[in-house]
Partner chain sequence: MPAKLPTNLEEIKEERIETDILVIGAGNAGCFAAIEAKKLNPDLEVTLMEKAHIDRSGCLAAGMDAINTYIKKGRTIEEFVRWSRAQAGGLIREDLTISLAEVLNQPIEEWERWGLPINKEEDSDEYHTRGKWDITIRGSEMKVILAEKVREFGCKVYNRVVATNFLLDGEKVIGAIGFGVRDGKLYVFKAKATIVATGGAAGIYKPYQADGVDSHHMLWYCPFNVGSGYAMGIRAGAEMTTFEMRWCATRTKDFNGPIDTISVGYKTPMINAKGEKILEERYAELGGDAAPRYIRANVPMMEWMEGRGPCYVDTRGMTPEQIKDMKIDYLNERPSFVLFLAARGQDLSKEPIEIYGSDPYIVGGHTASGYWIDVKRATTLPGLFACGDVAGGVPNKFVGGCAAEGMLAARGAVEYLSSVGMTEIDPEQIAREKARVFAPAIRQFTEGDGIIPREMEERMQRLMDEYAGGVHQFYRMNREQLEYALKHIRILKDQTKYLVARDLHELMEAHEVIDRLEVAEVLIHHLMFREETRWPGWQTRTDFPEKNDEKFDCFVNSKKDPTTGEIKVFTRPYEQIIPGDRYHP
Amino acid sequence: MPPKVNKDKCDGCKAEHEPLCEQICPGDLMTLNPETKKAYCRSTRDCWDCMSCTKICPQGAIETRLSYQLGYYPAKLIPMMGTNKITWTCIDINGNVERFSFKTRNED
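If we look at the form predicted in complex with its partner chain, what structure does this chain have alone?
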């Protein structure tokens, strides 16, 4: 399940000591290409599509794609992280759009 990095949006998390997607991936799969300074998934077959990288990317540069064996092109699921909530936009292969918004933390 490869996450796709949009090279125009990814800035390599310049301000961080380590790119955020690289810091977070539970499978140690995201890393920077030393030449282009853009992130990529080093072993696409090993991704668990947990979407941790997609959720954390400050540039919204990562798109989770399903392997074609499992799902057809080009469905999209895009998270928008808020402080105590998250909003997901889902677009299916026929262009139908669904939106989901819910609480992720209790307010203090």
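Okay, that one was the form predicted in complex with its partner chain. Can I see the form predicted alone too?
Chain only, nothing else included.
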């Protein structure tokens, strides 16, 4: 499922010369709408769900919805990047929450 941008949370990475989601998207799919100054995916069908934009968004404005094979709406998977770990929050269709933390390969 392509990323969904919460327009209320997205600030277009005002402090950056280019939004972080745009910088990190390996498919060059994320960009900033020049009128709204909010990020969006310009070609959702080309997104391969790497979740790089979701992980790097400092505002938590980008969400990845799970495909129906994995969980019907409103199930979602939310990554939270830490210095040396990533924590995944999985919310199932019944609102049950599970969190999984893993050490990343980032150097100290």
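Positions refer to the first chain, counted from 1. Owing to the predicted nature of the structure, the values given are computational and were not obtained by experimental measurement. We call the rigid core whatever largest set of C-alpha positions still superposes within 1.5 Å between the two forms.
- In a rigid-core overlay of the protein, residue 87 has its C-alpha displaced by under 2 Å between these two forms.
- Here the two forms are laid over each other by their core, and the C-alpha of residue 96 is off by 2.9 Å between these two forms.
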